[in-house]
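What follows is a single chain, given as C-alpha cells, in the form predicted in complex with alpha-D-galactopyranose.
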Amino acid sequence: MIDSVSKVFHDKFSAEPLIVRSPGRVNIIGEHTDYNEGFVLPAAIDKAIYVAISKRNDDVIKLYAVDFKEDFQCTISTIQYSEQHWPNYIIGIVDQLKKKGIEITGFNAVIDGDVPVGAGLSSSAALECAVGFALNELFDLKLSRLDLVKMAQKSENEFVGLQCGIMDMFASMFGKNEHAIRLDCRSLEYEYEPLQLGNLKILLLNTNIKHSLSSSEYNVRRQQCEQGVAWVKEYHPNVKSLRDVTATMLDEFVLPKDKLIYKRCRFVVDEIERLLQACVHLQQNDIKSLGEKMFRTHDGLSKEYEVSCKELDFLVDAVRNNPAVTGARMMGGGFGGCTINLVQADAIDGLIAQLSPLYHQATGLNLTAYVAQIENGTSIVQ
C-alpha cells in the first residue's frame, strides 16, 4: 500500500511525499456511550488509510482519491462543503485549522487505504486523523495527538454534520499493538488494556449494508439522551450527562414522562456499567463473561436503543449458540456495518463457509469477513 500510494503521488505530482498511516478501529464493548461521557473500549486495527502529501507554494489544495478515482481541487481561502463528499473529511480539517487561526499554504495529497468504507470501521475518522497528523508534521504546527483528535471530531461535527463522539478518532490516533484503550470520554484519561484473547480471534462480519438512517438517527439518539438528562437535572442539578445518571433516577424522573426516552437512556446507563464490568473480566482473563456481555450489548442496541437492523440481528443470532463463538454484537453507530465476533481461531474458516450462504439466502447480500489484528495508531510511514 505504501509503495502504491507513493507511486500514484509521483505520477500525479512529480514530488517526494510524506506518507502517514492512520488505522480503522473496532470497539470491544461500550457503544453509544462516548457522547454520553461514559467509557469505551476500542482498538486500532490492521486496516488503515494512507495519505501521501507535500506542500505547495500557493493556497491551492489538490486531492486525488485512489478508491474513487476522483480528483478534487479548491483553495484554502474558499473552502466550502463539497458534494463529492469524500473531500470534506480532508478540507474539514483545514477549516478547523483556519478557525484556530493557524495558517498553512496549499498542498497536494493522494488518499488510499484498505478500510472498507461504510463498514462501521471508521474509515472517515482514520482519514481525518491521517490528514491532521500529516498537516501537523508538514507545517510543523506543534499540535499534540489529543489536539488532533479533538480537531478531527470537531471537523466531523461542524463540517460533515455528524454529531459523533470522540471514540473513533481517539482509537485511530492512540491505538496500541495488542491492546484495547479504556477511554473515559469525560476526562479523556485512558489506559491500555492488554487484549489477551488466547485462542480466540476478532472476526468482523460485514453486512455490506449501510442504511440511510445511520446519520439522521444517530443525531436523534443524541437528542433523546440529552432530553433524558434534562428531565433528571430538574431534580438533580449537578447531573451533566448520562454518566451521572442511575437506573433509579431514570425510573423516577424519565419513565413517567416518556417510555421511549426511558428505553434509550436506560440502555446507555446499563452499557456504561457493562463496560466497567467487562474490563474486569478482561483483566481476570474471563473471556466467557466478556462474551456474554457482548451479546447483551447487542440485545440492548437492537431492542432498547434500536440502532440495529435485520442484517446485523441475523448475523448475531446465527452465532449465538455456536460453541466456537464466545461473544458477538453489532459494532459502531448501527444500521449496517459489521458485527464483531470473538471466535476460536481454528473455527473461523468453517464459520464463514457456513454463514455466507445462509446470509445471502436471508438478505440477498454477500457477506465479507476480516480477521482484525490490533495495531498501533497514527504514524508516519515514510
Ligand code: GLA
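Starting from the form predicted in complex with alpha-D-galactopyranose, produce the coordinates for the form predicted alone.
Lone chain follows.
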C-alpha cells in the first residue's frame, strides 16, 4: 500500500511525499455508552488509510482518491462543502485549522487505503486523523495527538455534518499493538488494557445491510436515556448522565414511570459495568470470560436496547455454540454493519465457508468477511 500510494503521488505530482498511515478500529465492548458519558473499549486494527502529501507554494489544495479515481481541487480561501463527499473529510480539517487561526499553504495529497468503506470500521475517522497528523507534521504545527483527535471530531460534526462521538478518532490516533483503549468518554482519560488473543483472531462479518432506521432510532435512544436521567435527577440532583446512575436508582425512579425507558437505561447502566468487568478479564488474560460478556452485550443490544436486526442476530446466533468462537456481538450503532467475533485462527476459513451459504439462504444477502489484528495508531510510514 505504501509503495502504490507513493507511486501514484509521484505520477501525479512529480514530488517526494510524506506518507502517513491511520488505522480503522473495532470496539471490543461498550456500545451506546459514549453519549451517556460511560466507557468504551476500542482498538486500532491493521486496516488503514494512507495519505501521501507535500506542500505547495500557493493556497491551492489538490487531492486524488485512488479508490474513486477522482480528483478534487479548491483553495484554502474558498473552502466549501463538496458534493463529491469524500473530500469533505480532508478539507474539513483545513477548515478547523482556519477557525483556530492556524495558517498553512496549499498542498497536494493522494488518498488510498484498505479500510472497507461502510463496514463500520471508521474509515472516515481514519482519513481525518491521517490528514490532521500529516498537516501537523508537514507544517510543524506542534498540535498534540489529543488536539488532532478533537479537531477531527469537530470537523466531522461541523463540516461533514455527522454528530459522531470521539471514540473512532481517539482509537485511530492512540491505538497500540496488542492493546485496547479503555476510554472515559466524560474526561477523555484513557488506559491501555492488554488484548493478547493468542491463537484467536478478530473476524468481522459484514451483513452488507444498513437499515434506514439507524439515524432516527439513534436519536430516539438518546432521548430515552436523557428522559431516564431527568427522572433520576429529580431525586439525585448531582446525576449528570447514565454514567452516574445505578440499577437501584432505575428500579426506584424510572421503572414505575415507564417500562420501555427503564429497559433502555438499564442496558446502558449494565453495559458500563460489563465493560469495567471486561477490563479486569483482560488484565487476567481471561479471554473466555470476555467472550461471554460480548455475547451478553449482543443480547442486550438486541432485546433491551433494540438496535439489532434479523441479519445481525442471525450471524451471532449461528456462532453462539461453536467451540471455535469465544465471543461475538453486533458492533456499532446498529441496524446493520458488522458482527465482531473472536475465533480460533485455524477455524476461520471453515467458519466463513459454512456461514456464507446459510446467511445467503436466510437473508438473500452476500456475507463479507474481514480478518483483523490489533495494531498501532496513526504514524508516519515514509
